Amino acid sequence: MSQPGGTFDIVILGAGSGGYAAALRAAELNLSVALIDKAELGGTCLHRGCIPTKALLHAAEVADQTRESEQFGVKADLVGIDMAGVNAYKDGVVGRLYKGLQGLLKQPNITVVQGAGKLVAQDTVEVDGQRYTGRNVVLATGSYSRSLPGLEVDGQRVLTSEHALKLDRVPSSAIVLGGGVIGVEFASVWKSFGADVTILEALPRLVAAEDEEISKAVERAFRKRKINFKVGKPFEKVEHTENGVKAYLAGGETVEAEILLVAVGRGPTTKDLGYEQQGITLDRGFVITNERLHTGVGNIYAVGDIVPGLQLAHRGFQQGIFVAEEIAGKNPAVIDENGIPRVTYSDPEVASVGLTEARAKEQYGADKISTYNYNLGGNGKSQILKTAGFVKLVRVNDGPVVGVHMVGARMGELVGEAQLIYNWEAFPEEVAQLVHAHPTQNEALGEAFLALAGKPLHAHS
């Protein structure tokens, strides 16, 4: 580290996915960077989010495969879940990635500053009395686990995802408040580990941001897995009982369990950081920017979870790269939010990109949109894996595919091709002529496009 304080091309407040991506790209473009964070480099995603949760989900998958191994002719007994062992595996993955990131950021153009920063002028962040002045400033302060008014999180019985990741035991029973991505993933893990799980969701369906048919498939799979869920019933309050918690729903229904996980979404970390005082516009705590991620104040940009939109690490990462290139005068192409892939790593997995059927109909008119569902039952590799699900395509008639929605084991691995199809505005006929390897689940995408491309041919014959 160089001497404290100083002037830099870019001062970045927050070293999560958005902040560190901006730092690395800026350094590549020969800009000097001060990267400031009060916690560890890598932020929520690496330490308290994407990476540790996916490690838990993989351990859960191993547990299920062991439990169900007989159907593949393999005799194995699941003796139990050693939570200390699971956590050691999870922490090992995080530790290795953290070490790698620290190594990447050790370079002459980047000064890493540990401490709580505050924006004290349009070009200055102060950390412990030291001032870091930037010709440009990037705000990348990320998000925190939200709670509901009057819902006291104590870290013992009422937990956020951060607490849940540190649990040293498998709870006998759990209530998951919120049926979005985080709630559904933890419910899936705990069920695989042997807990009795109930999801409470005020909206009418689980993973409500996804296409309606995908939600239905997840709900069907969860019923089969005996994961309980109550949708369309707002939560009212929680009380502590002798052995745990009791949740009250609108209409008088109650649910009891050992713990309650609050998974009602993430709020922007922007309070008391000096943003408003410098004239930055906040809306419910989110930093408002234009499409080029500029705040409209000085040379201040914002990236990641504090900018309204999808709260995904890879979105923040891409925005960080975009802003570094923008500052360097490279005039990068604006990021299409709809073109960002989304994955929920529960069992079954959900992966999607582009518009849901409902949104496509809103945007283009119901008569201009057609859809096609290809059932994984017809896919050889999916049969081998014994998974159910489907690939759903949403297209503009005589035009490109504007939405790809998938549910089933390992569908997250297919979203790479799906996002190319969406972002390149591919027509079904163009994708249909590409060869997909056999037997792979990837063929399910190929087959869906063959069918979609074939329909007009058959209609004209």
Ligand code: NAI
The other form holds:
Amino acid sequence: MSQPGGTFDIVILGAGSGGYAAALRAAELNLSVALIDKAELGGTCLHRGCIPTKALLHAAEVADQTRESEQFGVKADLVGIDMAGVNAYKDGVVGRLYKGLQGLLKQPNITVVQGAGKLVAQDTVEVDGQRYTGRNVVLATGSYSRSLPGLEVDGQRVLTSEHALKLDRVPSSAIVLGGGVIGVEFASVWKSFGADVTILEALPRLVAAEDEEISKAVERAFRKRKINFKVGKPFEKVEHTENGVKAYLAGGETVEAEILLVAVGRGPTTKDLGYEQQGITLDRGFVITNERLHTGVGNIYAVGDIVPGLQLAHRGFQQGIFVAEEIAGKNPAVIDENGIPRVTYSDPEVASVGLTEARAKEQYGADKISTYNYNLGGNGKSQILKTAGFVKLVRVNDGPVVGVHMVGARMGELVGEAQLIYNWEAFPEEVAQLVHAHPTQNEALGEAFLALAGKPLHAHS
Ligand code: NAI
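So that was the form predicted alone. Now I'd like the form predicted in complex with the ligand, please.
In what comes next, the whole complex appears, and the chain from above leads the way.
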């Protein structure tokens, strides 16, 4: 439905995590907003990303727990995966959240405009011939699944995550191209659902953006789960076979499977939207801004996946809030990218914030950095859950903790404390005074701080 256009305090192009967060915060600050999107409110994260994938991962966990119930003395048989049932559960979660979001955005200060927008002047977005003029403009058009030159995504045998989320069956076998976040999450789901999975990663390790020891632990766990992976070998091409696909790696090695998932990163959605014509600087498609997310053109800001950095929904939320407050003259604090928590919801989960050991050593000098690994073997709750893994702390000697890295079941839930510690620049000695409930997995963090403060409890120094 097209709206009649008009003038607003802020015109926001894109109603994903970054765009809708900007709209909600702006409305709280009594600014008038036009929020424009060609698809559903909520964007990639809600409809095609974070939420539906985490629902699949939870169903995968239920499958594994059923399969492995005997080790807890519970007798149950995993009869099979009913993908229609899994998808109904997943779509139900998305549907409820979508309804909630629509309700949140229904308010006098926000005009939702459904349609494809284009920046036609430094202060104007045009939608279906209607002009929406903003005293400020926020670009929040998000990202799309990238492919590789010559690798054709057909949605049948060669899929992106968007197709993979809609599969109506469990593939008998799958090749996952890319061992980053999307790659390991889908590999984890499909393996739990019973597929034979092989990950192909060009870099020397899985989840290569994480601390090296974390990658090793994930690889160890994946080997145990019989998830195949080949690292350090560039992918060359894929061919269709009678029943599926055949992938070729440099050096001539091949892998065959029913389907191939392309998970080699996400590109910014900035093409043909008028950005460059209005003088905005793009670098490989990403919108360049200063640290206050201003593009340097007119009153145009950018948030979310189109801004270089971590492509995470919660970064988008924070940037959206930041820009709304900036426009309202509240002078918000600049967002520290290193302080943004990162969670990969595979089994095992990976969660981190701050600098890896390698980056901390680069930044501060190797002799200025200490690390401590607390093994979940000593953590009661983790033993109850029968999970392996560890919590790794990176600290500046006689200074704050600058990195927290965790691997193991449910570690994502611990990242809240980890990010507070990083962002408050806490010293281990300070955190060691605080009490962690027993038995929780959270205690593993507490134990690591005790140990770094020189007074380990359930650990050796
Ligand atoms: P990614 O950047 O995490 O991983 C892509 C991987 O593909 C890299 O390891 C890269 O080395 C590899 N690759 C690239 N070209 C290759 C080639 N020719 N052959 C073999 N491997 C190749 O990107 P991904 O996993 O596609 O995710 C996209 C974005 O979505 C990420 O920025 C991620 O942060 C976000 N996301 C976040 C999630 C979370 O927070 N839990 C879940 C899923 C996605």
